[in-house]
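Here you get one chain, nothing else, as structure tokens; it is the form predicted alone.
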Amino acid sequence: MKNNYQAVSVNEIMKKSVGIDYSIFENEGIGFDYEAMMNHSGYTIDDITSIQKKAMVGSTPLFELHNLTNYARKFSKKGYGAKILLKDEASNLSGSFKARRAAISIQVAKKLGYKGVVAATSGNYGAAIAALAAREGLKCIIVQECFDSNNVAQPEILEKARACEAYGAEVVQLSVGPELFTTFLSILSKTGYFNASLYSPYGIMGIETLGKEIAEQSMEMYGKFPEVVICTNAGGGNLTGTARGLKKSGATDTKVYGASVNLTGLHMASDNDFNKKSFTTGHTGFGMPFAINPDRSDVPRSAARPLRYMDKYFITNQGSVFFITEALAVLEGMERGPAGNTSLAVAFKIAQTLKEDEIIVVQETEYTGAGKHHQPQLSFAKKNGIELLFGDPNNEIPGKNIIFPKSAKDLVVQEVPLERLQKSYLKKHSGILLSDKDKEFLMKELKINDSDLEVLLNDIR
């Protein structure tokens, strides 16, 4: 079989490898039935909880970061400074919330009789899939974008490869570029293994329990649901699943905010830019493209659709995330990886605008160590010519420098207007005549009403 994109029938490979016929959800026009796709498996959220419990996943602790909360209140006006709570997902098998997604994908693969699983990921999901596959006796192949054309690899990605291999998985490491998806398709076709996609309904359903647990634990601890839950946003599945779980548990008034590291100007598929970034996930290089074009993923229709659920979107700079990572260790005695700390940096600033009796939840943490630790990340940045400076984080230029705030009061958090993302989403539909059903779909996709949609469409025209 030729190893190129044109030589493979993408839809047929996907249908065979995911066990879902996506065509049955398609509507006339541009839309599809999202909820029918999500409900197609027949699993309830209680079923998902039971599957995860057997896999040693879920039921993770939620607790208040008392010292960081008090620290934030030093910079708040009187009566302000919300309680900052942390959902400690590092206690899951494999050390991250991705184990929730993996548990369901592995369960489905086993139930449908697949001999093995394949996942295209450079991050925590690979380790989660490898760990859960090992428990169930399934073969596992992880496909990674790992290094640039000089064979220089990111320390965090190497750490993930080490974890995958420790669980018995085969790791296929590639240089950055378009060959990732082609290689992934080729492996699926040749092996006949299950596509353990991050973006399948199974992957998102696995995160719904995270939102459910946050709602239930907050109600038990404080007698109410949290005012705000902040989700680190990359491919959008984390935010989508958490928001759906919150809503299913009755926390319909809880606001769901996205948070990403600002890597504006760096292209994720660029050989030149690949090793100039200090974050392999949770950044704008994934968060923005996947928000405005969710179906750019490895399945025909992505179940991760963050604009359906996001109330606000914030970005922070690299230096602020490294600062809060160290603050968490020094003040709370917790060393955790960068993904959850992206949300923590944003939560620290947002908490200062909320009242003391309000609750803001950082909904996940991840394990750290080896290449994932902030010290090797910063050493790697320095080797790649990135300046490490203290100063005004607003002056940070991704790929040129990392600027740490001198004080926590100087942490940088900026809101990205959702209208900007909504317009970008709509641009691909601006040249066609939209039916009423198309417009209904777009209103759900962008979480807006009919008058808002008309305004946005007129603006982009």
Contents of the next structure:
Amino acid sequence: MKNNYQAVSVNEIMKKSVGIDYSIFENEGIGFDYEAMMNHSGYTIDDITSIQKKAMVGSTPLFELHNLTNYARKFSKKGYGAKILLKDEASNLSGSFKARRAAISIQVAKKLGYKGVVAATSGNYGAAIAALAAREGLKCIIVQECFDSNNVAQPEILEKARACEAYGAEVVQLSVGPELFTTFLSILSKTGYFNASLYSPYGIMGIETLGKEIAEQSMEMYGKFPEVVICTNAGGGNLTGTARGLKKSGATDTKVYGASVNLTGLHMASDNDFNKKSFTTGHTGFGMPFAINPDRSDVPRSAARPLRYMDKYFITNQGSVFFITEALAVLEGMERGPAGNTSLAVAFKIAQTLKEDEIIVVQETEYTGAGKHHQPQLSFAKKNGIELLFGDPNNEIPGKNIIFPKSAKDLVVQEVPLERLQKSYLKKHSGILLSDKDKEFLMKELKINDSDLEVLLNDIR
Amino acid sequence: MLVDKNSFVRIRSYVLSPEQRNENIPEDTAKKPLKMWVKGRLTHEAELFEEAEIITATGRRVKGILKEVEPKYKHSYGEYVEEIQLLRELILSEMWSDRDEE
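Form predicted alone already given; the form predicted together with its partner chain follows:
In what comes next, the whole complex appears, and the chain from above leads the way.
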């Protein structure tokens, strides 16, 4: 018998395990009331800040990367080369911005009386949930996709497992495949624990403080909001939460860009491809599908909806991200990432197109260490037959080689037209007669006006 | 090898056989079983590579094949990577060559 999601009553488990009845936000037709869902908890951004403060999360430093800024200016026209600022999220409890999301989920789980929490994540979010659960005396299970069928694990994921265990969590590790979701549901249903989903409103509200802090710190340091904030984009929560926080703090003119590392050609559910990736997140394998179809996550309606907020979307290559990761270490004395440095690679190029007095903020770093650091990542790549080359990074073929630029001036950044993503998003609605309410929903979903929507709909028909 | 009750171990089990796997997954993945690894303490003494039961950190009882006793963390900083050394030299020279010439 084929494994079947319907065999488990997904909606019932979700209602019990997230503490939210998602059906009350549904509109007639295709849409739902996103803002009602986000406001349902009643928490204000100041409430979130105080929850995070108690959990030793947030209030991370924002500072100018003077050397990297000067490095970028070597390749800029006179008068160009924006200040590159970095928000050092690695200084959060557990070493990444994910602690902001975890703090709210854990607080809600505790308040609602759950005995434990479960999260499906191979990334920093697991460590964050485990650390925050430890502080509240909650039990914690982290479900990871970790090994290929030859029992070879991604070193980065092994490090996350170690961190989760260090905080007292149980780690369930699986081989490659989307059926992880079924195992996850079965654990939720048997334990009755809280689903600390990355995609619940709590998972996103926690990041709004990141945007708020950037707005406030930039105002304090430079007397203005930044021109651009750039977010490494995978599941879309980072960008969504940051953008919402910026807006709530008055930084409505600040542009929000997404950045992902290009892993085109590697299938995310392929056993063969699993260990050919040198990035486990921040890549197009998550960034594109989650932007186009946000509700593919582990809750009925995802609170991460990046196309509502994204002004531009850029991709870069693995070699460029490793280049900038090394530059961050030897020029700024900061060992971070590599995955979080995807937006730094893009910022380095974008800064060269902006004026000297303008500000571009890279809004995230992550802790590094054994398994995660670019040294074990590149060593692992070599072991898996990936060629490491210097040359034109445009020629990089994910899964076959990693191409480092021979100079910082050759870092590769490519803009993905948002229209392409918007059209892909709309495809699933192309055969349906859309009501005015449906169209209103779609305009908000894609941050476009009614004539844009008509043009896009015509194009895909 | 007989392993004592209460030993901290790692077990492995099969969640799905290839026939049970989802439709619409890549062929290479579909041909393989879905495997699961969990750590905990043995509830009874057990033979290595034989069926065993553990209690996990959250108190769950899980069964599987006993694969490893006192499992260690094997991830590291990897081997020396010449390309990283080259990157380091390249970046430092590009950034500071003006200064170094003075």
